[in-house]
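As a starting point, one isolated chain is supplied in structure tokens, in the form predicted on its own.
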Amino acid sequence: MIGDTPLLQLRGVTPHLAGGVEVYAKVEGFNPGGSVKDRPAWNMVRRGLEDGHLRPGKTILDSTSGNTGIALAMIGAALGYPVKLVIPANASRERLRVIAAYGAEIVESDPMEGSDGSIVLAKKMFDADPDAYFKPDQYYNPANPEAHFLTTGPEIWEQTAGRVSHFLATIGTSGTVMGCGRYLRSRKPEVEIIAVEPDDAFHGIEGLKHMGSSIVPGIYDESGFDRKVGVATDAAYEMVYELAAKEGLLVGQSSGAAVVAALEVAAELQSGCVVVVLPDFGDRYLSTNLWTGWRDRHELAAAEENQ
């Protein structure tokens, strides 16, 4: 069940384009574990069994700002192997629910430090004990990247019949960016890969990473996209928003920081076909900062249309 998923023309949000470019939107939210983690996570997994690093036994334990952690509690559970996942305490509670429905078992890490709190975490606690676990440490491993170069890229190949000229994607570990251009450059060398981050250290966009302040994946090279744009907090609320009320579609606000950055290339064009990754559906959110955001602007606009 895993990948195949749609590939969506955003037209809600782009009237103002120019006529010959066309924005479409990889909505991953329909993976099995709901997000686009779940391809990393299988293929992880899978090389993991197939090289015996993953046997009877051991408990898959790494870190995660949710969605990754999601995808393996699932997988242990298919698979029959216990799964303990090192999580910053302010991810959403619906992640940490989900999580724990599958059986994983979830340590929590310091919300101050974030996803980079967690990684340590999770590395002190292999250390101690590496006989008992398999650590699929998604921010090192290529097998992480190979999973957007096996699936995520040639569907996008095959769904845009080859047009793509613009592949766009957030940061969080790294691997969508990398291993989706690095398929589509070895299909059409002049296709442009823009990796999308927070453009401050001290953002609100949960699961990506601010590269210039944070612990740098292993698997992140810069050669492998072309350039970055960053995107503030608050535009990717607003997009959020906007892309539920003109192209029904809830996403989470990850999601929204890279349509942001994908309408900003599109601006940039006369003609294209420009593709983002929208990494998940926006339901886990909805006990975060980024739906309490939404009601204050709302009861906003109302006061001052009451005025």
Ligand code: PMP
Contents of the next structure:
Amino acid sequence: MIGDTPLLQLRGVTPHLAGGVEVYAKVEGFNPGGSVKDRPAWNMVRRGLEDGHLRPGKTILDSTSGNTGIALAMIGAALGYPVKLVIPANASRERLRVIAAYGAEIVESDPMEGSDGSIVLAKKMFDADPDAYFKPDQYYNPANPEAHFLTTGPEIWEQTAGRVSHFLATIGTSGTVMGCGRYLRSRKPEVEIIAVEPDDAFHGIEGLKHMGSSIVPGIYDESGFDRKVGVATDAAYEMVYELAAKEGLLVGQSSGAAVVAALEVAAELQSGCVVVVLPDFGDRYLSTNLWTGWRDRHELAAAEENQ
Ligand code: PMP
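Alright, leaving the form predicted on its own aside, put up the form predicted together with this ligand.
The complete assembly is shown below, putting the previous chain first.
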């Protein structure tokens, strides 16, 4: 059930674009675990089983900002392997509950240290007892981008009948942009690959990394894309509201950021086929600042202005 997600043409947020420009969204929320991370999680586990690093008696251990954790918890449950996940204590409640529902154990890391804090703590746990664990290590495991090279990239190629001219993906581990980019370039060297990141170290876009201020993932390689676009948290949130209201598409913060960048790129073109990855749906963020804090304050400020 992992993969083969739909490619949806965005029409509600694109009327200002030139007539020859089309924007398509790869809607990854349709994966069974609810996000794009089902693909690399399954590919890393599959490779681990093949090479013998994952075998009965071992526990799957990793650090994750959330979606990979859900995917690993789901896959571990389906295959009968216990799963232990290190997650910043301020990750969204919905995600933590879903992970717990699959029977995985959650170890909370310092929220002030973000995803880097989880990485460090998970490594410490693994080093203390390496024989007990299989650590997929999505930041360093080539099976992460390989998942996208083998599935997401080819799907986009087929779904656009090779017309894709620009491809955008947000960067967390960078697996999506690296793997899809490599595949699409192999089919069409002139395709433009664009990485999307938060424009600031202190951002509110769950799942993403601001590379300049983070531990750089081992799989990250700047030659794997043509350019990088920075997106502000406010703009990403506004786009989430707009996509819900104008496309009937309720997605997460990183999808908002991805579409902001896609529309920026698309606005430069007279013709083109722009494809952007929407990593997950929005229902798992209803308790986060995206819907509970920022927007309430925003509406309050607007109401005061109108008085
Ligand atoms: N958006 C969300 C919501 C995510 O969870 C992730 C993964 N951390 C990404 C985007 C980025 O994907 P990748 O790890 O492939 O760069």
